[in-house]
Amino acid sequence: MARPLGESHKRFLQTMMANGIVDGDKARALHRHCCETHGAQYTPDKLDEFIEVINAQLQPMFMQIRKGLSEEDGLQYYALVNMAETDVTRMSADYADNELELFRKTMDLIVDSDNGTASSTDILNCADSLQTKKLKKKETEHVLNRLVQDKWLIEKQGEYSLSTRCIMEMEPYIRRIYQDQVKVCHICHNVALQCQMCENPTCGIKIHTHCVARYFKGRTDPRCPSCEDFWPHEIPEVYRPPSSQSQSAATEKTTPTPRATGQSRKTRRS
């Protein structure tokens, strides 16, 4: 029998429902805040066990608080995800048919790209070819803003990518629909969109840029971990977040979004 939720669990779940996704530091700070507020036993390294109690109660509703890594910065996040569906149609209650079609086409562009992004120009051009109902430029921009605000997309200098929440929640759908295009990272084995690729035609493995940074750190002669060919791409630096700020933020009033670090770089191709 599933363990009943305490008040600390309920408060944690309510905050996750309000925010949708929080980074690892905020999740750990929230865990402590909820336990101390309701006089529950707090053990710093027991967050995952704390969440397991919540997930046991969420299982009949096909919901789960899932842990994953951001493609952009490699940081850990916790997201409340819907397990019942693996299709974009789960968003149908919040978006019109043509808005969902625009999102699908945006996903197509992102997956087809070399660096896991789609330009605003290319997305706007897609709006003219919608089969459901065409969107005007202002309407398209409004939909994109909503998708960013709802944490399905990330926008950075006119380039859009799938958010951490989107990948965590829709990974089964992405793997199924784009099975011939999407590969997993050779290091962390998660879906790899923002990544670098081995240029050996018989190899072609992909590695997330943040995994590249960690794997090749300090190596003067970087070699592909699969075929041992020279790795020709620029090796980014390991991202180090300002921990003093994030660790002190233990509040339910914060609505965190995936961080834009500027550390991920586009794949260079010869």
Contents of the next structure:
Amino acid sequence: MARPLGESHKRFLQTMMANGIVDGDKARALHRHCCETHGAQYTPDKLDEFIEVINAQLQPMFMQIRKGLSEEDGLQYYALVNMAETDVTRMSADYADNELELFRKTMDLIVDSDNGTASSTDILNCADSLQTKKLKKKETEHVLNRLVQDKWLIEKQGEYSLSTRCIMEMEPYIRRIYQDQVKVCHICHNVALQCQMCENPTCGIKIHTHCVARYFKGRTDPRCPSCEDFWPHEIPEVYRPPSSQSQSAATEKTTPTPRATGQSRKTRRS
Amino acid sequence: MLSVVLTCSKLLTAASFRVSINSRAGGREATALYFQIAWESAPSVNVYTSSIRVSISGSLRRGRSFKTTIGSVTGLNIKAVMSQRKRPSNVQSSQSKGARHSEVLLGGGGGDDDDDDEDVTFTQPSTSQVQRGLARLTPAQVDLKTAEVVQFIFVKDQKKIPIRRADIVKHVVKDYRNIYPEIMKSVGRTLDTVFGLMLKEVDVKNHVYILINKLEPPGGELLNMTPSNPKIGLLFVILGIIFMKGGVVKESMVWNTLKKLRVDPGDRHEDFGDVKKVVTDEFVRQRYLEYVRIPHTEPLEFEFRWGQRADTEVSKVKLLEFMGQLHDQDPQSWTQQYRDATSSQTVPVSQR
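Would you generate the structure of this protein in the form predicted together with the partner chain, following the form predicted alone above?
Complete assembly follows, chain above in first position.
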């Protein structure tokens, strides 16, 4: 029998519902505040156990507070995800059919791409050939803005990628729809959209940019973990967030430098 | 596949008739099921009333029946096959005993009433019906429906749209209607024990609910952790105005006060957009405010009151405390408002 929830658990859950996704530091702070506010026993570093208690109750509802790493900065995030949806219907309350179709097409572009992004030009071209109802340029831009605002997509300099929350939430859907067309990280086995690839034609394994940073940290002679060929790409620094006092929501994070994808990789599919 | 027998006792031409559901699913006799019949046009469906009305074009001969096959439970076209049928004996008669209608139909030709047709009464299922319904389902199936209803409620609540019981039944509960009360009991338990939330009926006649918080509004650090909608600030100013003025104010008072705060209902606001629409439409639909016509006014004037959601979610005591801080006054110095705030009906759920 799952352990019943105290008010501190319910408060944590309500806050997660309101935020959708929070970074690790905020989740830990939230854990503390919830326990303190509701007079529950607080043990620091026991956040995951605290969440497990909640998840046991959420399981019959096909919901879960999941931990994941962001492809943007390699940091840990906690998101409340819905596991019942087998499609993008999670969003169907907010988006019209043709808007959802556009989102699916954008996802197609992102999954097929080498660097996990889709340009606004390509997306606009898709908008023109929607099977439901075509979207004009202005309308497409408006939908894309909403998708960014609702934290499904991230936009950087005209390139769109899937947000951390989107990947965490839709991972089962992505795996089911794209199957082996989607790249998977050799190190952490999660879906990998922004990643580096081994250049050995018989190998071709992919590793998340942030997993690369961690795996090859400090190594002078980085070798592919699978085929042991030299790993030719630039190894990024493990991203360190600025000190936690100045930290607020994840929105203020800057991108890690350098972005290793793109420069040294050849554009080639496996 | 379900086979449905539609019987009628009169000659009809493009009229509505009652559906007698005699369904056999896979050889077993199922309980009467509720579903949408999409014929030529969308039917008008009444929840918990005595019939499903379907308009047809063409005619039915008296005593004839339609045998139809429905591929899935909701909204499919029906193929009709004419066949003679005796009065069905295994209709969910126990359910319709209480509210049996002997005559069927509207319109069409004459002819005497015939008791051949039976209709299914979709009133609130009785306890015994619920028991029987439950006996046929596994706990897992009931849990699944509970989960779906909970999800449905959350989606609606995201927009702060009040949730109609009819919608819950139509879109989620569907063919589990006969155990609807059991599902809703389970939903209520889940909302409370897992989320600290509760469904409150704001319209008893039409069965409309809103989702309210059983936990106290967060204070201190926690307040900063929940993203807030800037519109809430606007709403609170208006609720404050209404409350301090005794519970009802003319709309002009609200607009004037807002204008002093540089929020002009005539202009498009950076954060709120069309202010007038947000206040008179959005907040009203969400049940935060009531916007009511003042009778016998020329030109037409409206007044604002607190809506049901505000009554359940907003603490008047806290509001008064805030006013006290704002004006550097003891909240109790506003004796009428203080009395109003502390009277038991207005204490929000979380503080009872």
